[in-house]
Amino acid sequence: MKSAPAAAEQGRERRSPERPRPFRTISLRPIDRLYTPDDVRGVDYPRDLGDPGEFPYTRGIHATGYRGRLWTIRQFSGFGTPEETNERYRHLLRAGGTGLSVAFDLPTLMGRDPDHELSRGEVGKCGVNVASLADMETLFSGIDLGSITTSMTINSPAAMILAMYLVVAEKQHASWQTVSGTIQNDILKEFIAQKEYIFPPRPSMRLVTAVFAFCAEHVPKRNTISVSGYHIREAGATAAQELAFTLRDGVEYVQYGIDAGLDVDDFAPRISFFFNAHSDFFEEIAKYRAARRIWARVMRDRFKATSPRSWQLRFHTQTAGVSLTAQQPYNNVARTALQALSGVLGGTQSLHTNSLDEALALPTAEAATLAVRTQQIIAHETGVANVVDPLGGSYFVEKLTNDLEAEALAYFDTIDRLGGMVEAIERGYPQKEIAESAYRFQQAVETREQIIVGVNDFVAEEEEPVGILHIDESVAARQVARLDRLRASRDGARVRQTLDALKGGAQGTANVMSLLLDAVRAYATIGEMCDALREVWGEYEEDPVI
C-alpha cells in the first residue's frame, strides 16, 4: 500500500504529465526528474569537496572567491592591421576591460608571412596580422606590458610570438620578472580539434617544453600554456569529452616537462586551462568543479607534486561561439549572458563574453562593448560574486560533478592504455570520439529533439539586418608593403645568421627560445623562423579520420 506522500505524488503526476520529449543535457546526457540525498550518498565533504581554497578545490581555489578579487574581464580581439587592433584594445580598456586577449589571423597562426601565396585572402580576416617584431611593437604601442595581463591565442608558432612579446616588454623597460599573462601554446588540441598545426607532434612538444623551461627561469609570472578545451568543445565534443581530453592533454604536458628534466613544482604552477562555457547551465558548472578536483588529485597523486600551487587548476572561460546563431542575432546576448554566468558560478579566474554578431563577422566596437557590459552587470548587479560556490551542496550539481568526473577518468584509462595522448592522437582516437559526438548532436537538432531558438523553432520570417565589421583586401596590401620596408631596412646578414643558428639548435637538443629571441631582435619574420624549423622538422599531414 502506498504511503500518503507517495499517493499524492502519483496523483500530481496524473494531473500534470511530463512533456513528451527526452530530458537531456546539451551533451545528450539523460537527466532524472528529481535529485535527492540518495544521489550523493558516499560523498565525503573533506575528501571530495572541501572548503574553498582547500584540497581538492572542488569548491574553488581561493577561500574568498570573488570577494577577494573579481575575475579578469577580457575580450578576445584582433583584426586587420596592428594599428587597427591597437585602437580596439584601447577602446576595450577604456570600457572597463581588465585584460587583453589577442586573436591572430590564419597566416600568423600557420607561421606564414602575409606575402606567402597561402596567405592570400586571409590576411587580417579572422584576427590581427603579426609578421615581425615591428608589428608586435605597433600592436602594443602605448600599452604598458608591465601592468596589463595579456592572453595570446596561438599554438604552433607560440614560442616565436612569445619571443616577440618579451622583446617588446624589454624595449618598454618592463622586467621579465613581472610580465604576466598567458600564451596558449597548446599544440595537442590543434591535432585533436582546431588543426592549426605546423610541425609533427613530437618536435611540437619540444617547443612547448622549451617555453616551460625558459619561463620558469626568466619569466616566472607568465603562464606558459593555456591547455584549451574550448576548441575541443567547439569541434563537437560533449562536456565530459572536453573535460577528459583537456585535462589528459595537461597530464601529457606535465609528463613531457618531467621527461625533459624539469622539476614538476618548478613549471606546473604556471599551467593554466581554458574552458568553453556552453549552453547547458548546470552541466557547465559541474564541469568546472570536476576539473578542479581531477587536476588536484592527478598532480598530487600521479605526479607527486608537493606545492599546493601545482595542485590548483586555474582557468579562463569563453562563452560558446558555436552556440551563436546568424538568425535572430540579438538572441545571442541572452545566450552569452547565461553562459558567462555559468562560468562565474563555476569559479573562473578570467572570462571572455562573445559578441552578438560573431556568427556573422568579427565584432563591431559596439557589440564588443556590450559584451564587456554583460560581464560588468554579472559582477556588480547580480550578487553572484558575494558567495563562493553558491551551488555547492545542490544534489543535482554534486551528482553531475561526480558523473562528469567518472566519465572523464574512464577516458583517462583508455588514453593511458594507448600509451599517452600523443599516441592516442596519432591513432585518431580523440578525433573520432569528437566526430561521433558532433554527429549525434546534429541528428538531435535535425529531429528537433534539441531546440535551437530561431533556427529549428521560433523562427522569424523576416529579420532586420545587423551591421557587421568588414575587413577588405587593403589590409593585406598594407601588411605586405610594411613587410617589404622591413626587409629593406634590417640587417640581412644578421637575420641569416640568427636563422642558421636556429636551424642548428633545432637539429641538436638546445632550448631554442634563446635562439628565437636572437632572431626576433634581428627582425626575422614569423614565416622565416617557422621555415627554418620546417627545414629541420618537416610539416605535419594528418591521416583523415572517418
Second form
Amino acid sequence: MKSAPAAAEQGRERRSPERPRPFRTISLRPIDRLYTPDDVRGVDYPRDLGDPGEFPYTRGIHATGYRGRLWTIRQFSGFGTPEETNERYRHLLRAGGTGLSVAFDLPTLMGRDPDHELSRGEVGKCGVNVASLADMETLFSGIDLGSITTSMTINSPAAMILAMYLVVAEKQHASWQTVSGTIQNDILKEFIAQKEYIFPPRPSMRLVTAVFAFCAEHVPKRNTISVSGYHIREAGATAAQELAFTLRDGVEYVQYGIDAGLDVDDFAPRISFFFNAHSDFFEEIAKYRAARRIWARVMRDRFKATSPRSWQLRFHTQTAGVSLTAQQPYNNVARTALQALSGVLGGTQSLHTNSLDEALALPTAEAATLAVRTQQIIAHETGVANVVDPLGGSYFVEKLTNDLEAEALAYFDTIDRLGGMVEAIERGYPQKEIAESAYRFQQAVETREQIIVGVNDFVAEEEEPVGILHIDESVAARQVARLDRLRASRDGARVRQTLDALKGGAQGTANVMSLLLDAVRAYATIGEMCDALREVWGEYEEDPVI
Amino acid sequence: MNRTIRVVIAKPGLDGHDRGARVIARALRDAGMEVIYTGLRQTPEQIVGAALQEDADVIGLSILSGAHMHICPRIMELLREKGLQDVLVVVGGIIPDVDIPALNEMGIRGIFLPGTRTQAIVDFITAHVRPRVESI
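Moving from the form predicted alone to the form predicted in complex with the partner chain:
So here's everything in the complex, that chain up top.
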C-alpha cells in the first residue's frame, strides 16, 4: 500500500507527466527532478563552504568577489606572422581587452622551425609562428610587458618560449620582478589529451620544475603553470573527469616540485588552473566550486602548505570549442554567452569567449570583437557581478558540488594506487577513460538522446555561409625567408656554443633555464634548442591503441 | 565472399587532437570493418606505406589544422605512384567550403565536416569502396 504523500505524488505525476527522455547533464550524469534539504544534509557551512575568501574557498577566493575586481577578459589569439598577430593584439587592447593570450602555431608548439619538413602547411595556421627571439620582439612590439599580463599557451617548449619572453622584457627594460602573466607549461595534459608532446614524460617534468624553480627566484609574479582541464574536456572527458584529472595533475606537479627540493609555499602560489566552460550550466558551476574546495584541502592536508595563497585555486576559463557547430554558426553566440555566464557564476579569474566562426576557421576580427562584447554585457548589464557566489546554498548546486568532488576524489585514489599521474599516463589510464566518454557522448548524439541544435534537431535546409578568416599561404614563405636572414646575420659560433652548453646541462642535472636564456640571447631558434634536447632525451611516441 | 573492409585511419601533420580520429576508428570497427589506426604525426609517405602494407581499401584522414591542401595532394600523388588509385580516400575535420571542389577534383569524394553522424561515414564507405573478393 502506498503512503498518502506517495499517492498524492503519483496523482500529480499523472496530471503533469515528465517528457519521455532521460534527464541528464551533457556529461550523461542523471539528474533528479527536485533537490531538497535532504540532499545537502551533512553539509557544514564553515567546514565545507565558508564565506568567500575563507577556507576551503568553495564560494570563492576573494571576500569581495567581482566587486573588488572584475575578471580579466583574456582572448586567446594568434595567427600568421608575428607582425599580423601584433596588429591583432593592438586591436584587442583598443577594444577593451585587459590581457593578452598568445596562440602559437603547431610548428612552434612542437618545437620545429618553419623550414622543417614536418612544418609544411602548418606555419601560422593555428596560431602565430615564433621561431626565435627576433619573432618574439616583433610580436610584442609597442606593447609594454611591464604593464599588461600575458598568457602563453605553450607546453613542451614552454621553457624556451618563456626564455624568449623574458629577454624581450629585459630589452624593454621591464624588470623580471614585475613581469606577470601565465605560461601554460602543463605537459601532463598533453600526454593525456592534446598530444602535443616532444620529450618523454620524465624529462618533460624536469623542464616543468626547472621553470618553477627559476621563476620562484627570478620572476616571482609570473604564474609558472596553468594546469589545464580545458583540453581534457575537449578530448571528450566528462565534467567529473576534467575536474579529477586536472587537479590530480596539479598534485603531481606539486609533488615533483617538492621532490626537486622546493618549498611548497615558495612555488604553489604561482600554480594556476584553466577549466572549460561547457554547455551544462549548473554542472559547470558546481565543477568550479568543487575544484576550489578540493585544492584547498589537498594543499593544506596532503602537502602541509601553510600559506593561504598556496590553498587558493585561481583559474582561467574558456568556453567549449567542441560545443561550437559549423551548422548555423550564429547559434554559437548564444552557446558561448551561456557558457561564459557559468564561468562567471563559478568565480573565474579570467575568461576567454570563443567566436561564432571557430568551428569553421580561426576567428575574423568582427567575430572576435563580438566575443569580447559578450563578456562586457555579462560584466556590466546582467548584474551577476554584484553578488559573490550567488548560487551558493542552492540545494541542487551544493549537491552537484558534493557529487563532483566525490567522483574526483575516487579518481585520485585510483591514480594514487597506480603510483601517480606520470605512471597512470604511461599505462594509458586517463587516455582510455576519456576515449570511452567521448565515444559514449557521440553515441548519445547519434541516438538523439543528446540534442545539438542545428545538428541533430532544428536543422536548417539552406544555410547562409559566414565570412571566414583565410590564412595567407605566403606566411610560411615569409617566415622561412625571415629565418634565413636571421641565420645569416647572427653569430653562428656563439649559437653553437650555447647549444652545446644546453646539451651538456641536459645530460647532467642542471636547471636548464639559464642555459636556454643564453641560447635565446644568441638567437638560437626553437627548433635548434629542442633538437639539442631531443638528442639527449629522445622523443615520445604514444602507443596508437583504439 | 566479400571480405571485411580494411581501413587505415591516419592523423597527418603536427596536430595532436585525435578525438575525432579515435571516435571514427571505433565506430568503423563497431560497424564490422577492420581498422588500423596509425597514431599521430604521420607523413604522407608513412600513411601510404601503411595502406600498402595493410592492403587497405580505405584511407581515412583526420585534419583539423588547416594543412589539408598540402597533405591531401601529396597522398593522392603517392597513391598513384604506388598503383593504389583504387584505395578510397576520405577526409574528416575542419575543411572550409571553398576547398571542397579542389579536394573532389583530386579524387577525394568523401569529405566529412563537424557534426557528421558516424553512421553517415559508415554508409559512404560501404557504398563507395571498390568491390573486392577474397583471393583464396
